[in-house]
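Let's start with one chain on its own, the form predicted alone, as structure tokens.
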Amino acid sequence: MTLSIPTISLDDAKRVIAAAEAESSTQGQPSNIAVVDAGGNLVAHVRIDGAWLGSIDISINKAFTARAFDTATKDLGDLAQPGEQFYGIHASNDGRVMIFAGGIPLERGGQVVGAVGVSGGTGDQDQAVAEAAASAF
């Protein structure tokens, strides 16, 4: 039995990347920009000129935790929190799970295909800047 994957292409990561640089230029902040595939393997990341060394890994984790519980970083945050049901959640994972905002599920016909992960702003900026990735794809 083969089974087929719907899964991110370069050319889908391309569009949703361009999408969240042009959206990070409006913000006038730099950017981290980061999009992971089906099994939350990192297609390609980018980072704009200026844009904190610290947060390349933390767009990436960003994607790759979007992906691996198919929630956007945000909404698992909020769950996060000191007496909430998944308080502790960020040290599983080797320390990868991020929970705050910036990371955002990509979907294809209602299915989870990968993620965008965006890291250098604020979390309104950099939730700003991932939703206009997601919108593009």
Second form
4 protein chains.
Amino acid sequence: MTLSIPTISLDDAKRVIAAAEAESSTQGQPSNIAVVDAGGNLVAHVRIDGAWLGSIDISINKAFTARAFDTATKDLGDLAQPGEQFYGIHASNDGRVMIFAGGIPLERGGQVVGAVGVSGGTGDQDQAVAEAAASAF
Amino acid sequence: MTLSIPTISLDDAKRVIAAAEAESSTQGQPSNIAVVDAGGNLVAHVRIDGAWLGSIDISINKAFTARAFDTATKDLGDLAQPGEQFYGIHASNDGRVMIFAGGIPLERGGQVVGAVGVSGGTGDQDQAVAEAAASAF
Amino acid sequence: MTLSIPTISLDDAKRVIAAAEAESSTQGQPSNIAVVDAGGNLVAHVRIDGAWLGSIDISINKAFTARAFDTATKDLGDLAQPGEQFYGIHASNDGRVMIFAGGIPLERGGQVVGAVGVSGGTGDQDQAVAEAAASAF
Amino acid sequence: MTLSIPTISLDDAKRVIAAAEAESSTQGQPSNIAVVDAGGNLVAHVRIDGAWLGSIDISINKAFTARAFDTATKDLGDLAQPGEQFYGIHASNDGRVMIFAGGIPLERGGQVVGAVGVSGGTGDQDQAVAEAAASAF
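Now show me the form predicted in complex with another copy of the chain, since the one above was the form predicted alone.
The next block holds the full complex; its first chain is the one shown before.
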């Protein structure tokens, strides 16, 4: 029996990113925005003019992380604090696991089909942009 | 004099993994399960359908860690908290040291001959699956 | 519109690996055997007793490569020789691209749903084991 | 005196990528397409549905390479063959230097302001898509 898994198309990814760009612009805080598919692989990325260079990698890896654990990076971050059950998880996966706000799984029909990652502002800003992105999916 | 060290065979590793698969299924929480030998090198790995992608690396490295320090990763985690004697150890070994529950050394005749690593659920779930695996050895 | 892609199950991966183990045993040359899914992520791996330690990574990355380019690593290798169109591709993807025989895409219904990678012997041996594995799919 | 360097905006990058998408579609060969700025840092990336997973990294790094040396990767490739003056350059920069066709510098007013990288087909296909992209700049 062949398994079949739903995943995100480039068209969907572009719509998600456009929503994130709009929210980022509203905030006046330039962001990097990335979308990965069900396999955790990059589908699309944009860096708004003036956004942090260090956030290219972070946005891509927030998206990776949100799909890799089917969990928002903000929530994973709570579980990854000292003394908590996943403390140290940020050292795994060759340093690709991001444990602060801005990565959100994208779901359809109750299944995670990809994820969006945002980086460039404060945790609250990144989270708001990622939520706007996820809402557009 | 030539040293000789006991290590785990592929047959043993498969039995250990089968026990882990059964426990994971009982819990209804899909896991990644890995076994390493006395040299800390991978013998076998399985990812149950639907288990977290980010847990592939973690399961393998929990097993590596448990053999690398002949210590359960849960116990190493206690020693690796801020202020404790091994704080920071997760940055060593190119990020391969996992400091949360789910990795257990496999012993025979009082010697560590390998280790099992489990990842895919909560710390308690991963630990329970790893204990079921170790019991089958 | 949500895309849906076929991928390989753990059950299928185990059957593929069992066929590879049998062929490896027939040859008397112990192998590492790995299977990845449609996303290029590891589903299962075994190292037959006595197989090369350096082949753990190679088997996994041969499988990754065969899916990453939907091409057998043997054929990719021909295109990656000095003077050929993909010379230098082995430096990409953080060194995960293997350009010698032993990695084969797994197809069903005309679509690549994963791949198998074999390492532990000569190129001809690895290729024969991988072909036996793919035939069992 | 403060230096000022011209670089590419996200708007320009999107136009370049749209032209590449159109050419890729005309060819019927799905591509990964990436644009980097004057600093060699990623501005935008898209993976057309069905394009090779291994080409994500390659498209980004072809763009990086074309800007890093202000040279098309096809031309750098000629200089990087065994016996030539840059043989071995693909091992530098942590494996980010791509030495086969598909990466082209983007120039304005005689200055390189960024680069485009394309991966997903043969060398000739990637080059044609990258040229279409560069022409749109």
